[in-house]
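This document starts with one chain, in the form predicted alone, laid out as structure tokens.
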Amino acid sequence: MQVAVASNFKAPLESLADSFEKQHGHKITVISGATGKQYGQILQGAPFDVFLAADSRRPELLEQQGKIVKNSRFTYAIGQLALYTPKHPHPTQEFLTTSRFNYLAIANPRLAPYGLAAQQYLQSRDLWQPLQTKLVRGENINQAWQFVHSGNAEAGLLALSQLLQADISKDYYYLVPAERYAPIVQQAVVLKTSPAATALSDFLQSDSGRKVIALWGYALPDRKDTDNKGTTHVR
């Protein structure tokens, strides 16, 4: 089975993979990359069976457009976003003003959700134009993740589960404000009828799948979420 995934949940999902694969004997091949540029493929059909975006929006244009097995949307986590700053501890988002760095690395506006997060708390701040200069975009949130940790940016406002991943202490990284930010509703879609992807679907859905995408640094969805926008949610 394969499975395109949003770059920020690769490793999440290789690692939930090891638990499903020897639960249900089904094994994923997982294909990373940026969620606006993975839904381009499935238009021109990739063969995907499962797709984790990073965003809501396209698992529900690929609905509208009758591209996904009906009723197979439903948000599986909630993501968060952080200021990375490696050489600088205990940032506040005052280092945003401040003259310490040089470069900030995020994820493309126009392709990654996280970027499009990014960019929208810089504006809440009204530090998205006086920061241009100093923006290094990244394809995706795993490409901005390389400009801060080979030393090509000083700071990024990267995915909180990344930082978890890496191991990163907290006094190296500030929590973005949730409300600085549209909510980052990861959502996703079954593409291809097979026992393998429901019971993966099922496996996301699950007390046990939940509780490991929790540990990787995202919120839940409600379980009363119906409509799938993820607008209420627990850790």
Given for the second form:
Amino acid sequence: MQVAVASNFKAPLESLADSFEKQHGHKITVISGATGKQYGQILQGAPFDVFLAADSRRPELLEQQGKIVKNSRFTYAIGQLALYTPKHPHPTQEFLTTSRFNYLAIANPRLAPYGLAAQQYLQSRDLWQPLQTKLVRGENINQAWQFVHSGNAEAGLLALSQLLQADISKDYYYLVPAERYAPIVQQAVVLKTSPAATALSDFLQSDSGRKVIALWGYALPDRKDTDNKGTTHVR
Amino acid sequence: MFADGDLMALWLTLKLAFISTLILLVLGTPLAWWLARSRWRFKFLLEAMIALPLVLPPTVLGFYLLLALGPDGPLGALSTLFGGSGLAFSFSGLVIGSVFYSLPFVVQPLQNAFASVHPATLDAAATLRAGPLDRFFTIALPLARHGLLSAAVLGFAHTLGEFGVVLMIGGNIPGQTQVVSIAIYEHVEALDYGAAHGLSALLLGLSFILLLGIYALNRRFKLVSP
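Let's see the other form, the form predicted together with the partner chain, since the form predicted alone is already up.
Below: every chain and molecule of the assembly, starting with the one above.
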């Protein structure tokens, strides 16, 4: 089974795939890339079974265009934004008003949901215009990470999941308050009906699946089936 | 027809191609002359290094440049030494990247042209007491002028279409590092096919006209020479 996944969720999916393969016996091939690109590829007939997008816009479009299995769209994770400053320990949001950085890396707001969230956050603090000359835009959140990781940008508004994946200590990032940007809702859709695809969709929404997703630095949507456990929303 | 941002990207691209070509001609001409004349047995090492960008994906070059331009990399350290703030995300960084990236497109036609200048002609000039610089500027360079022209146009056209290197080290800053190819990529990814078509068609036309010029000239020169 071929699963197309947003770059930011590649590592979590790979770890999920391990236990999924053991439990269900279906083999998963992970194809990661930018959500916009994969959306275009799906329209051109790419042979993907399941699509885990970085946003809800592309899955919604696919649903409207009748390209998905009916009622298969669901939210699997909610991204969290963090300010990462590898050379300046214990950053607060005041860091962005200082002159301690030449470049702030973000994902391109026009293409990537984490970039849009970064823009909304900066706008909410009236920093979007003043920081224009310091903003460098990566094609996606992974490229923004490369800009910071290579030392070319001193700070970045990145995905918390990336920082956890790279074992970055809590001392070097500041978790942006969730009310400062519209939720980064990451949705999945099933593109082709098969037992394996259904099983993966169920697995991602199961308790054990959700536990793993939360460990990777994502918040979780409230459960669809109201089983009085609606408190699993981690923030 | 074009948005302001697109015009800015177009202007930046032309500026980048022009400056890079100028630098490449200044650096590439003596290099090509030396390569064409030298009998050094390890010359092939240098030739292979210069030809690398022909086969390497630009992202490889861009990746190493990103590391080299960073504050811990050699080029970046050099720039911070002179009070700069690193070379990535700057126009200067793009120029450095383009010079590496387009080097073989300038050096190879020049080298071929210089190689076709007959040594006897130069020897004859030497017996008439023309010095090395004199021989180079009044005999070799005019004889190799079609190579010079091809080198300039190829270098310019190749830089015009540069993408991978800029994607890796540019940071997509409008007016500073957002070149046409990056702007097109962004339009396509954002599903704005209209804007992508406009810029793409323009670049296609421009590149074709440049290459038409080269091939027309080549033909003329072939007709002239026996």
